[in-house]
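One chain comes next, on its own, written out as structure tokens in the form predicted on its own.
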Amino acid sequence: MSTPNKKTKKPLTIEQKINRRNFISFASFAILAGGAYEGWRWLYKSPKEAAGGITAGARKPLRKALNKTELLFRRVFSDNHLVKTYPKSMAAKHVRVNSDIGIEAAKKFDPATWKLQVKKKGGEVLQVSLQELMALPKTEIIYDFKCVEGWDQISHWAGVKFSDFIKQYQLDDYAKMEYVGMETPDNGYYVGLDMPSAMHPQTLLAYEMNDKLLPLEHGAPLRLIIPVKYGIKNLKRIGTITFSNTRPRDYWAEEGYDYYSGL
């Protein structure tokens, strides 16, 4: 007894084979898509952070995220890592003006009475004068600095390394602590960072931006310069520096912006 003969499959066309390809792709975009904007409008509708606290007005569930990220990035952060750095010529001869957050009244700012101050504890104050900075060893760095805005730009910048601060001025002990916040003088503009990155080799208490003493407009007599941050904690016009195991206040954190800014 004889079986019949299956029937042969016709080949697809060209021409079907790419229909076939292209409905799966769409397919695809468009799930992932329904997907993209359903969790958009998930984050969208959760509740923010209540103000007043170190951080707020970010999404509940986006906080979360940025601090768990920021303990990744603090967990593979090193002193070896380095951040890339570039020929004096490289450097821009018109540096960018951000923000005058903190030293609006720059005009009106009189360099020579500034000293730096240091909290201690038990209320003491460090006070250290620009003059006494410049005598400490001097570094300089050519790097790009980054703004969270999305821009870059290649500067100079020279100070005082703030490892060599810390041991100028036997602030060890203080150190070992995790954090450090710093303010203009007028408590208009604030940051607060972890210690390490505060510690890294890059990190400087800048005093001369391409081998002149900084302009006001730039955070004169001293501002910082922290080459593993974004521009955000890069601080302007230093007036005072403290220590601390908690975080200390920071004015973007406070705006939603990520706390730890770090690159």
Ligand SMILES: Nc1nc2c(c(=O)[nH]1)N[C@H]1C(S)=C(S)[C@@H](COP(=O)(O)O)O[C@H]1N2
Contents of the next structure:
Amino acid sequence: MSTPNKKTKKPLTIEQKINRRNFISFASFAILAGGAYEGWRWLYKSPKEAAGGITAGARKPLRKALNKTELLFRRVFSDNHLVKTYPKSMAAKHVRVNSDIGIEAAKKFDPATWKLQVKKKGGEVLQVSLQELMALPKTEIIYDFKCVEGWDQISHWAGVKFSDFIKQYQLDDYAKMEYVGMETPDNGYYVGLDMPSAMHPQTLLAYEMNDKLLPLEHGAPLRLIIPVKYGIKNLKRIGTITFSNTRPRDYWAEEGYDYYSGL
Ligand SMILES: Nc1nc2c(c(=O)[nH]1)N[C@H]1C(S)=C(S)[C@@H](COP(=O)(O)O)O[C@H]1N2
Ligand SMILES: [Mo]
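Swap state to the form predicted together with the named molecule from the form predicted on its own:
Below, the chain from earlier opens the complete complex, with every other chain and molecule after it.
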């Protein structure tokens, strides 16, 4: 028996094939472009982070992505991943002075009366003099210091490992918290650090540069040297240290820079 209703399918001509392919690629392009545009609009319309927060300026979904990346980096590069070091002969003799927020030359500062203030629980403040710090085991480092503005320089620093300082002053319980905050004595410049980076074996409370006590413009009498981070986190002239489970305030993160600022 024949099936007369069934349509016979003629093979497509070359021209029809080309038209069909053109149509498919245009349609795919239109869908993708539309998707990209909608995605951009979604991001653009999504709320910004609250002003005056710890971080600022980014759209919330972007910050979420940044925070996820940070977590990944913190897991991968935790603890004993060491920053490359160099021989002393390669250290710069003339060390660049970058910026002086919180340590302006015009402000009066007397290193002789300075003491490091460590804020403990219940309002207790541990005060440590430079002489006391210098009596602790000394550690040196020569590494490539990097500023987010694009320059880098091999420089030579010495002081007390932050982790040694924690041990010597029995601050181990504080080091179990998530963050450390450091501020200049005038509170003009301040940084927040995740505890694994602060406790990293190359992080120093430095009082020397090129075998001499720190010059004022490099943060005398004590600065932070944290080689796993960009320059912005290497606070010059530490006045106070705090510990917390929430992010301490951070000068450049408030301006939209990455809070973690890891290398
Ligand atoms: N108190 C204070 N610390 C600071 C800064 C600052 O402006 N004030 N600038 C930071 C930045 S952006 C960099 S790159 C380094 C530069 O350190 P240097 O001047 O010793 O080279 O210090 C960091 N620590
Ligand atoms: Mo910097």
